[in-house]
Structures are given as structure tokens and as C-alpha cells.
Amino acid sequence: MQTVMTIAGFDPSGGAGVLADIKTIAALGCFGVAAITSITSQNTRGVYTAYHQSEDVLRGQILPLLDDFEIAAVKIGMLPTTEQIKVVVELLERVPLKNIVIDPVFQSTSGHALINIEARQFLIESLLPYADVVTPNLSETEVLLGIQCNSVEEMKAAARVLSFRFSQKKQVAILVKGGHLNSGATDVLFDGENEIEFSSSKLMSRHTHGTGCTLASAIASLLAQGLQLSDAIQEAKEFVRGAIQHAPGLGKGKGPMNHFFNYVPKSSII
């Protein structure tokens, strides 16, 4: 069984950050250990504060791990300090990790600002360098270019620009989610060669929280059991369109999905 890391913010509501990932870590066959970067007061109505860990709380919840298991795969969410971002960036530099999946969160949904305007600079120009892939949504996009995606096309244009720009130290593939274009679900990746999409149609739900974490850690989980980029990222889509299509109803907002619905309960088993 392989290990994937997440390191990445504490939803109490359960249906995003970290526990969403170790949810689809686990669903996907895979051992999940984390590290939290920050303790959310929040459900599916929406972010109301977020208490902040430290840079030595967080680099001693990461180094323990480093050193007894083989991490496989990393995703890597909401990191919402220079101090922490400079914590990530210093293990990386002296562990030679793989599979490293990172989703810029900047802001929830609801508008509650996740990361400040410090930190997010300094985690483009020095985090995202050591990405394999990057998986930012129509409005992350945004920040890091600087310009909006209103088309398949301008989000093609973009993971390009963005893959060249962040590809200093290797190759950085850049997947940009277009779930939010009114013309369907289509998302663009970028892999330093070639150009691929992957369409479907939107699925009209509202129990949609947490549908970022779990696609970068579904295709974290994919790429430590050996998947190619393009094959995870496709089998990482099915998973959190069975989710949100399974999903448990519960909450008054944007409720959580379902990251168990290929889990039979052995009671049910005839």
C-alpha cells in the first residue's frame, strides 16, 4: 500500500481540506498521513476564521513522517503563511519527494480569504517551481496570470503560459479546472508537451464542497500507484463526479460529497 501526504488546512465540517483528502486517500486505496496548517472554523455555509499553526508546529508534523514512512505522493492545499510556505519549501529541497500535487488555494468559496497577499506571492515565485502538477480553478488561474479565462481556448493559452513560467527547476504540468464555465465541465492540462481536455457534462448539484481537495488528492493517490498524469487526472474526475452523484445531502450550504460510494458495508452483502 502506498503513502500519500497531505499537508493542507482542517475543515471541521468534513468536507474539504484535510479530511476530505484522507477520505480519498483512503477510498482510493491508498495510506494517507497529514500535517495541518491551519485549524478553520467553518461548515458548508462558509469560512468564519481560520486559527494559523505555526512554522514549528507544522515542520513538527512533517518531519516524523518523513522520517518513518515512504511517502509515494503529496498534496499540498492551503499553506497560508510565508513562514509555512518557507517550511515546504525547505523540505523539499532536502527530501527528494515525488508525485508532488499542489492545489493554490487562495480563497473559499463563500469569499473568505485563505491566504494574504504576502504569502501568495511567495508561494508562486518559490513553492509552485517544485510541483509536479498545479490544479488551480478559473479564478486561481486568475491570480497567477493575471487575466481571466472565459473560454476552453484562453484556458488552454494558460496552462501553457503557466507551465513554461513555473517550470524552472522541471517540469510543472498545470490542469486548469473549468467547472465553473457555463458551457460545461472541461478542464485543461498542460504536461510540457502536449495539450489534453477532459470534458463532461456538469453535474447540476449544490453538494459540491470540497470538490478541489479531492480531485488533487484523488490524482495524488492515482500517481503513486503508478498512473500516468493524463490517465490519473481522468480517473480523478470519475471519482468526484461519483462523489458529488452519490452524495449524502447533508448541510444547509454547499454540502459535503460522498468519497465512500464504492464502499459496500459487509452488512449489505447478501
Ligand code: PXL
Given for the second form:
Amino acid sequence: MQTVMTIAGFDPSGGAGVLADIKTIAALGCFGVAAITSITSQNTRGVYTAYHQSEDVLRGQILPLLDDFEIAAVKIGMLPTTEQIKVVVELLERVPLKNIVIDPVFQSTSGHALINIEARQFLIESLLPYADVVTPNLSETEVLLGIQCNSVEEMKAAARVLSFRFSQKKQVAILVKGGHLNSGATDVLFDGENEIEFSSSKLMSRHTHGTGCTLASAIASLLAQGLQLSDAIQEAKEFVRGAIQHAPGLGKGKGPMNHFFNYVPKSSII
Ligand code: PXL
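Instead of the form predicted alone shown above, give the structure for the form predicted in complex with the named molecule, please.
Starting with the chain above, the whole complex follows.
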């Protein structure tokens, strides 16, 4: 069994962050280990507070894992402070890790800022060049690029420009997620050579809390098992779609998905 490490925030309502990551990693057949960057308080209606962990607390969680496990892939999500970003850059510089998927988390699905502007700039400049793949949505792409994307053609141009910009140390693939584009749910990958479109019809659901975390963790888990990037993305998208379609209907706001929609619990076998 492959081990996947997630470095992300804690959402006590279970929809996003490390809980979503661990559920995804387990559902896709890997073993998940986690380091928590921030303890948020939130539910399906919004994020209320976030207690960011110190650099020592973050380093203290990650080092024993790197010491003991063969990490096959890493998912990085909410990383809210410059100090934490420095810790992760330092570790990535020292320990060569494979299959690094970075979901640049700037705000919650409900619109709460999850990083300040100074740390955001530092993350863009110092951490993204270590990624194998970065998965911005349209508003994150706008922050990264400084201009809006309003069509699939503009998403392709954005993915290409960002990939060239971050590929200083190694090839960084960019997956621009177009879920908020009116025309449908087309995502665009630029892998350094080709632009690949992933199209699916848009699902109308309020159960979208943690879709970004889940997609990035799914890609990491599938890369850990040896899939090629475009196959991993295709399968990860189908996983998120299934999880939304089988959402348990919880909460009053943007509800959680069901990550175990393919798993039959004992109680329903009897
Ligand atoms: O979906 C972005 C996100 C990432 N990480 C944590 C979150 C959220 C959104 O709520 O809570 C911990």
C-alpha cells in the first residue's frame, strides 16, 4: 500500500482539509498521513476562526513521518503563514519527494480568506516551483496570473503561462479548474507539452464543500499508484463527481460529499 502525505488545515465539519484528504486517500486505496497547518472552526455555512500552527508544530509533525514512511505522493493545501511555507520549502529542498500536488488555497468555498496577502505572494514565488502539479480554480488562477479567465481558450493560455513561469527547477504542470465558468465544468491541463481538456457536464449541487481538497488528494493518491498525470486527473474528477452525486445531504450550507460512495458499510450488508 502506498503512503500519501497531506499537509493541510483541519476542518472539524469534515468536508474539507485533512479529513477530506484522508477519506479520499483511503477510498482510493492508499494510506494517508497528515500534518495540520491550521485548526479552523467552521461548518457548512462558513469559516469562523483559524488558529494557525507555529513553524515548530508543523515541522514537528512532518519530520517523524519523513523519517519513518516511504512517501509516494504529497498533497499540500492550506498553508497560511510565511513561516509555515518556509518550513515546507526547507523540507522539500532537503528531502526529494515525488508526486507533489499543490492546491493553492487562498479562500474557503464560503469566501473566507485562508491566507494573508504577504504569505500568498511568498507561497507563489517560493513553493509552487516545487510542485509536480498545481490545481488552481478560476479565482486562484486570476490571483496567480493577475488577469481573469473567461473562456476555455483563456484557461489554456493561463495554464501554459503559469507552467512556464513556475518550471524553473523542474516541470510544473498546471490544472486550471473551470468549475465556476458558466458554460460547464471543463478543466484544462498543461503538462509542459500538451494542453488537455477534461470536460464534463456541470452538476447542480450544494454539496461542494472540499471539492478542491478532494480532487488534489485524489490526484496525489492515483499518482502514488503509478498512473500517468492525465489518467490520474480523469479518474480523480470521476471520483469527485461520484462523491458529490452520493452526498449524504448534511448541513444547511455547502454540504460535504460522500467519499466512500463505492464502499458498502457492514450495516447495509446485513
Ligand atoms: O476548500 C478550501 C479549504 C482548504 N482547507 C481547509 C478548509 C477549506 C475550506 O473551507 O477549511 C482547512
